[in-house]
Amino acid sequence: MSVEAFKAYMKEMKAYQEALNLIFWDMRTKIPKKAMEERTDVVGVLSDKIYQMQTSDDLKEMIETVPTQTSDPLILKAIAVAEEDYQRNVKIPQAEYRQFVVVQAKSEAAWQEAREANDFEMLAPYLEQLIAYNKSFSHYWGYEGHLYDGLLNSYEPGLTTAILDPVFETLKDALVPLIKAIEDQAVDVDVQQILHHFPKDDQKAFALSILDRMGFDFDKGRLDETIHPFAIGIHPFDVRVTTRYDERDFRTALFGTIHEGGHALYEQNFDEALHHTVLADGASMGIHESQSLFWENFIGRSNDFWDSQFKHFLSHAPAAFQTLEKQSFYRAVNEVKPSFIRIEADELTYAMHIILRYELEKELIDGSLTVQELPKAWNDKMEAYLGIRPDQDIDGVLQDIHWAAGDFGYFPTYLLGYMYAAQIYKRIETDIHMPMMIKMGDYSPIREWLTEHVHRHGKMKKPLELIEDMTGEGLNPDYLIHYLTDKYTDIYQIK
């Protein structure tokens, strides 16, 4: 098999994946309810085709022969990535994988119906099947210790519970006392001043303007509405962002849009040489999440951002917002208050939302927790970590799509990405005067730095390799701890 044959093979695989991603976008945004079952069958057919190509004898032959024909680092890296995928996928029986994908699609549909009915029992049977499949896959991959390690590795290569447990404990030890100190502090942050009715169309206009300022290319993407916001790369020339509007709280859509926009900038700025190859993808979900959280939190929630964007915000906001004072507004959008919904959580308590899910996932996979016990376990941990207890499923176990999509092992990458983002921000400060650029509202130097050091590489580098090349060190939670401590000690005047 020749190098050219390998390139053509990758391009064909990518074409099927593009079609599948477009269907997933449609299923999560625009699809008529009665079309869902038929569409899940199409998902199964396309997924089956991709699986066949990822595990074929032709690909195996290319993996063995192409490296002897070229010294091109891009082709050699693509072969290495294809081989990793081959070795994982070939261990899963094709029929079992196809059944898993069909259950995934049906489970997502059941999740939407369960949310509408506020009834976890409608989703529970699908979760039981998806957990069984995930445990089976981890066995196939050779994980006989903690099966959850196999699932972690799917999203963050090289990550294990042995690495993650002490890191998360370090974060808990630092952040839980900080959350408690804020609760005990007499200083009040008046969030009611920003909870006025804000029409959806006006929110959308402001959000679109911020996406544009970030550098999102609308000729290569679009913004739509969905229940659970996401970004999906159909192709680097077609990257779609979604958001959810709450006319009682503009923060949901604004920061959600900035977050998904960070994901989209990553995928829009892969080096064009990577297009139509297995390398046109994020280095890992943790690195991907670092880009979204970098924009959402380190820029969008910063005082410097609102120095430049506050007047622009007011130009889109209703009359009730016009008397607000900028500094008081900044403190209000950064209020720390334990809440039920992860995607609406403040920067500080967000970490506990992820740790809660991580711990529950491990228990579901190791069998110490059943699906039927999950809602109560969720509520118990929410009460223990954040002092609040959901009284309905939609505010608790039904709020995220990830488990309904079979994505066990995904949640930890959110907090991993948060830690990466803090490290990246600190590194950029040595090259760019970040406060000045953000105050000016000129994000192009920041975006260009990220494109040079992160975006363009796609999967050319492993996640820890990328972080070490950028920052000179591996994963280090101290930067996030210092960032959150400094910011909220100031906002809440903690002595």
Second form
2 protein chains.
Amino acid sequence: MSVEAFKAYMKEMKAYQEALNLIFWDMRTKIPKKAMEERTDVVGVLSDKIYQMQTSDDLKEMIETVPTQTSDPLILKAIAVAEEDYQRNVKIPQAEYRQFVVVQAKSEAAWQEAREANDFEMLAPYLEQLIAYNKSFSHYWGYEGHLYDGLLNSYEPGLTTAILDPVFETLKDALVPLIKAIEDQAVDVDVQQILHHFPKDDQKAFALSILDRMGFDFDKGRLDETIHPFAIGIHPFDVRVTTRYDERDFRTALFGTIHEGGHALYEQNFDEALHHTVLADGASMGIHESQSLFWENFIGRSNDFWDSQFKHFLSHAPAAFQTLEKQSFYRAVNEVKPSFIRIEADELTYAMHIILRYELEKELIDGSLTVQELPKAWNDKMEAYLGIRPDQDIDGVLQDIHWAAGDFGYFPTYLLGYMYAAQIYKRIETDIHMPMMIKMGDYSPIREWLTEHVHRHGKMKKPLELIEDMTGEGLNPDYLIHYLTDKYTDIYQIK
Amino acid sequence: MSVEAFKAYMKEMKAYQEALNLIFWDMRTKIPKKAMEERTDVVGVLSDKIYQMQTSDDLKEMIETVPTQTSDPLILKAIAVAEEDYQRNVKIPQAEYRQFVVVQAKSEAAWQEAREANDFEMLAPYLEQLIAYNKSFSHYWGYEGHLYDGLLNSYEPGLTTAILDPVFETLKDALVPLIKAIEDQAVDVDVQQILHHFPKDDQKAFALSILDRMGFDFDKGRLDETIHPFAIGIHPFDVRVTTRYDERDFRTALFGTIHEGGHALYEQNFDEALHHTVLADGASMGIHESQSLFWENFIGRSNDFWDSQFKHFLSHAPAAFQTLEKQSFYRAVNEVKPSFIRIEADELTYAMHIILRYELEKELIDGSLTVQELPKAWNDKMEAYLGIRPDQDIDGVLQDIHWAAGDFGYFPTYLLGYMYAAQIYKRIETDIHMPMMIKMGDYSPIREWLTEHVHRHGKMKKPLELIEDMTGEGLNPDYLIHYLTDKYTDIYQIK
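Let's compare: the form predicted on its own is above, so bring in the form predicted in complex with a further copy of the same chain.
What follows is the whole complex; the chain from before opens it.
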């Protein structure tokens, strides 16, 4: 088949994906309550259609014949990505995958019930089955080192436990003592001073202005409200950010919007030549997360950011905020406090939440930890890394949906993204005077830099290739360690 | 193939339609500006998919074999409807239909430009082509009497010019003199008294409360804002109403919401057995319009309605409305005034706007009127029926998109719906004391009656079959004539 036929095929596949993405957005923002169940059937029909196209004999033929007809690197890369998807999909026997999907759906429901009853036993049998399926999938997909690598690779191509283990050990060695030192420090941060009532519409006005300064294009996207915030690229010309407003804690919406805005900038700025191809997508989950954490933490939670935005923030904030002093405010939004729930964690302890999950899921997959042993293992690690121990599993092993949804190998991408973000920040500084740029309150040169070095490439490069091309080195935890150490020894005045 | 296979096939087809409907809703309410063009490609892919399923050999086989395997009336009716769609689609040569779609798209763009330039000549060549295609389609589809009948039938199965011509003549004979009498009458209606600034959010609160009283289920639908209001049934559990707020004239949003709410009640209340079949749809365009006009005019613009809702209205309205007197207000919202633009017409002159279009499009199809003669013919009829003559084509023949979009035979369904609504109202009165019920402000028994006699049947009955089963007679213009005559001789105190 011809190159043109392959292009048309990709474009059609993308059209179904676009419809599906709009449905996902709608299901999480606008859909009437009683339509939810029904709509999942529509998701099923469209997903099946995409799956058929990803695994069709037509596509197989294109994968075999198109590379002989062109030397266009874009087409060749698109064929390579399509082939990876093809292989991943066809390697799992369809009957087994169908069974997995059924268990997955039952498990998610069981997770909800287990949370309500605070009873891990209700979820345990499903977890056992999902782990067995994941092991089986990893065998089908193949791996060289650890059985877990097959899973990890599906989210972060090229990453292995051989790379991650020493990196996470290095992080642990640096961060656990830092967290301990902060706990032991006499200096305290007063977070109460920023927890005043802040009307939703005013929060929204400020969040919109920040999105705008970040370079988010509102002609190619929008901001809506939801329960569990996300950003979704329906198409690069239609990227939607969502947020949740907590009127008693503005941080939820503000930092959430900046975080999702970082994802959105990635999705809005793929090179136009990639549109309508499988390459108009993030390089990996980790690279995607690097973009959100870059903006949320390295920009949004920085002293430089608040130097320029504090007055602007006050102009939207109610009277109770007006007596705040900027430096004290900056310290308050950066309070470090070990806590049970990952998605509520501060930017320092967050890393430990991920390492804990990585270590546990690796053991679950290689069989050195059983599901029965999991809750205690969770709590033990929590105590070892953060010095706190959950009283109930809802504050521990039951908090995240990932495992209950059959996702193993996903968690480390959060922390990979964090390390990548620190590496990218360091690299940007060789081109742009970041403190000055951030203080000026115009972030468009930063967005342009990211577009040039990250966004526009989409899936043209593998994650580590992208990082190496950009920074001249591979994954390196030192930049994140330095960033966190410098920032928090300053805030907490640790000697 | 089996009955079960046919059900699964319909369900899958409906799923694609559901995705498409969500996209339509989004394109008219939420989509970012720059995504519009791109999204039309997605519409194309999904429409093609549905067309393929409507005309596939698999479906053809089901149409032939399923009726031999079941006596279930629902399945047999679904097969019949699927067969009608199949026949309509396969009778037109695919190449010719593709050409038509291209001309249609160019014509819609030309219509926009012609409106901006107020120059009918820019549209004329496209209209000529679209009329030629429509004639050709009517030949393919077949008809017994007038060439126009083939087109009319595609919107209103069973209706013909032989039925419509005398009915519209009767209407004309009654309404033209009534409109003239109102014009000549000394009594005047003061519409200025209701044209005060009315904040959007307050209008919305009142509109939502009326939708709620009508029995609109907000767990199965929502209300959004748009430029050109519509209601869309994405699925019976997800029916979305849209409206437009004019802060200087509350009537736009209020009566618009009630109108679209009437459509929405129809879409929300198909019998559950019909869901996921081609039968979960309105019986025809005319029956659908009967539901919207029933609520908008017969309920919403009635004296009884304002007897119960006027205080409630005032509780949402700004100070400038508070001195209004109910009876004067009622007369004001029912002002009759011949005007050029159909969608802004009052409920009496509206009928003449439709008759004018029906007569003209019939002549365009049978060739007794040329496109070149059209603007003058339009203006002549306008003068004959409403006593006013447009100065420019933008106030005349260029105002509606229908013809420019290739739709001929659609306009009369608006007036059919109006006559059906009057017939239904008369019929309801034999079961429900309407003035009392409307005055009580609880419209749920009315909604329930409509569900029992109209909504739940979906496409199980043809439009005239539905009307005859319900009222014991066929299409009859007398009820509409009586309604309009009684109402407006009273309001304008015509002796």
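Throughout, rigid core stands for the largest set of C-alpha atoms superposing within 1.5 Å between the two forms. Positions refer to the first chain, counted from 1. Note that the structure is predicted; figures quoted are calculated from it, not measured.
K.L.:
Rigid core fitted, is the C-alpha displacement of Asp201 between the two forms 2 Å or more?
P.N.:
Comparing forms between the two forms, the Asp201 CA shifts below 2 Å.
K.L.:
2 Å or more on the CA of Arg389 between the two forms, with the rigid core superposed, yes or no?
P.N.:
Shift of 2 Å or more: yes.
K.L.:
Determine whether the C-alpha of Phe340 shifts by 2 Å or more between the two forms once the rigid core is superposed.
P.N.:
Indeed, Phe340 is displaced by 2 Å or more.
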